[in-house]
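For reference, the chain that follows is the form predicted on its own, supplied as structure tokens.
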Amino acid sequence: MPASRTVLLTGAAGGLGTLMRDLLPGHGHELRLLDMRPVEGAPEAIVADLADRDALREAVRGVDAIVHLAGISLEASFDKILAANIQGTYNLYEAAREEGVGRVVFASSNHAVGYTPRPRGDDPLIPIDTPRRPDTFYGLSKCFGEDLAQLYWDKHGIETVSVRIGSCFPEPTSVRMLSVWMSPADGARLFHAALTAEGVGHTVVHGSSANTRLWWDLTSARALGYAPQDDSEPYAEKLLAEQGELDPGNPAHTCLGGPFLTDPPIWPY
């Protein structure tokens, strides 16, 4: 697939959007943005509700692909994260249908298998195809949103990256994230070539770096041409430090989900 010569940004005023959008471009992708509040510094941005359709087929008409990062990121209200990250992305790929859109970046997450124990000692890397074990109601919309890819892959031919995210922050804040986090210049290396690689119909991959500590694998996302540059092992000997090595006792540790296991989750995770 050409890259695209313009790609709408949903969440685009959220955390991962405001990364994306200072480095999207730098690919070669011109960005049209979208956010349900005002987006700082960008005027010209579209200030829409996913609930509202029109506005949502008016944002995607005569783009190239999309890259889906609207919703709730937190656990919240099964009302709110059904009206937020069910019904808004069924919207969105609505609109992406009518409209012709051929190809969706989603920010699915780690939390779509948030149950899945993390390896230990010689175990080997989580694959793409782990069953999907969501841990909270967010992790189960991530659920629906990577079934809804596929439905829409089969029956109308849209296709989608759903990039499993693990934390993508400027640096890793805990010792947990050592494992699973994503630069946000792999970040941007990693939507790129989702929004570029050929024939992907529905592919689901995992979001991080090539952390030394790393939990899943990456071999879906090096298919597309994703080359991850960075390692979050440099942040190690701070946050050991700090906050000591992972407890095998402790529910936030002991599984992919981490914080979002206990009850209630412990913010940040």
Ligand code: NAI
The other form holds:
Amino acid sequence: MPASRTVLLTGAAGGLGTLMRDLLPGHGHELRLLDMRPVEGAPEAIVADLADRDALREAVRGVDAIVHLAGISLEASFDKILAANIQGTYNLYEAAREEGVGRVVFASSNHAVGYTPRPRGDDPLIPIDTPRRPDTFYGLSKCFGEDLAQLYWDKHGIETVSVRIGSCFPEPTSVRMLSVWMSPADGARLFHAALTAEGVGHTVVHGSSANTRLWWDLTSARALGYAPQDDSEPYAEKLLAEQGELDPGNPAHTCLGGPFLTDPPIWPY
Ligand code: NAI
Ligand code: 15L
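What would the structure be for the form predicted in complex with this ligand, given that what you showed me was the form predicted on its own?
Every component of the complex follows; first up is the chain already shown.
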């Protein structure tokens, strides 16, 4: 696949969308923006809900690929998750199919497998084929998105890289995040690799930096050409001094999904 030219970025007004709006053009991608909210500083952005199938069809027309970030990004009621993340992602794939878009990068999440115990000591890293163990309706919607991607590859030939993102923020803010943090610059590197690698079919990858305290295996991401440059370790001393080591007696500290395991979430995570 040639370096992609025009990419539709959904969720462009959100936290990750704002970071990627700045960073992806540096990798040679020209962005078309979409969100249900206006995108600050981008009056040309398409303001549309994922429920609006006509607007989605128009939005994807002529793009080479889609980076799909839009949706509810935390736990919510099943009805809300159903509308935005499940029906909305289906609507977007249908628009892609109707308009002949060949590649999607889907923002999946660690919460698709959030009940997976975190490795301790000499335990092996969590493999990419670890069984699904969603920790929320939110995580369940990411499982759906990954399966939808597989269906649209097998049945319609639309390729997807599903990125199970750890925590992509400017800095890690918790001891857990030392293990799952993806720096914004590495996020852009990974999305770029996912947009341009050849023959991905449907590939699932873990999305994080090359953290010293990594919990999961990055092999399938590296196979796309992703070469992470960052490590959360410089933040470790300060975060450990503030929050202490992870506590095996705290459910939010025992599994990959951290605070999403508890209701309400345990802070910090
Ligand atoms: P965010 O909540 O900041 O942004 C999501 C954006 O989607 C918002 O701007 C919102 O207006 C838009 N949106 C929500 N429902 C919509 C709808 N029905 N139609 C159109 N737009 C809609 O979330 P963030 O952090 O930017 O995450 C982006 C994506 O990456 C999400 O899908 C999230 O689940 C996923 N993700 C993010 C992680 C992170 O560390 N930031 C970790 C794992 C996954
Ligand atoms: C996610 O999936 C969320 O969208 C994000 O806001 C963070 O909570 C992240 O996971 C995380 O696990 O830290």
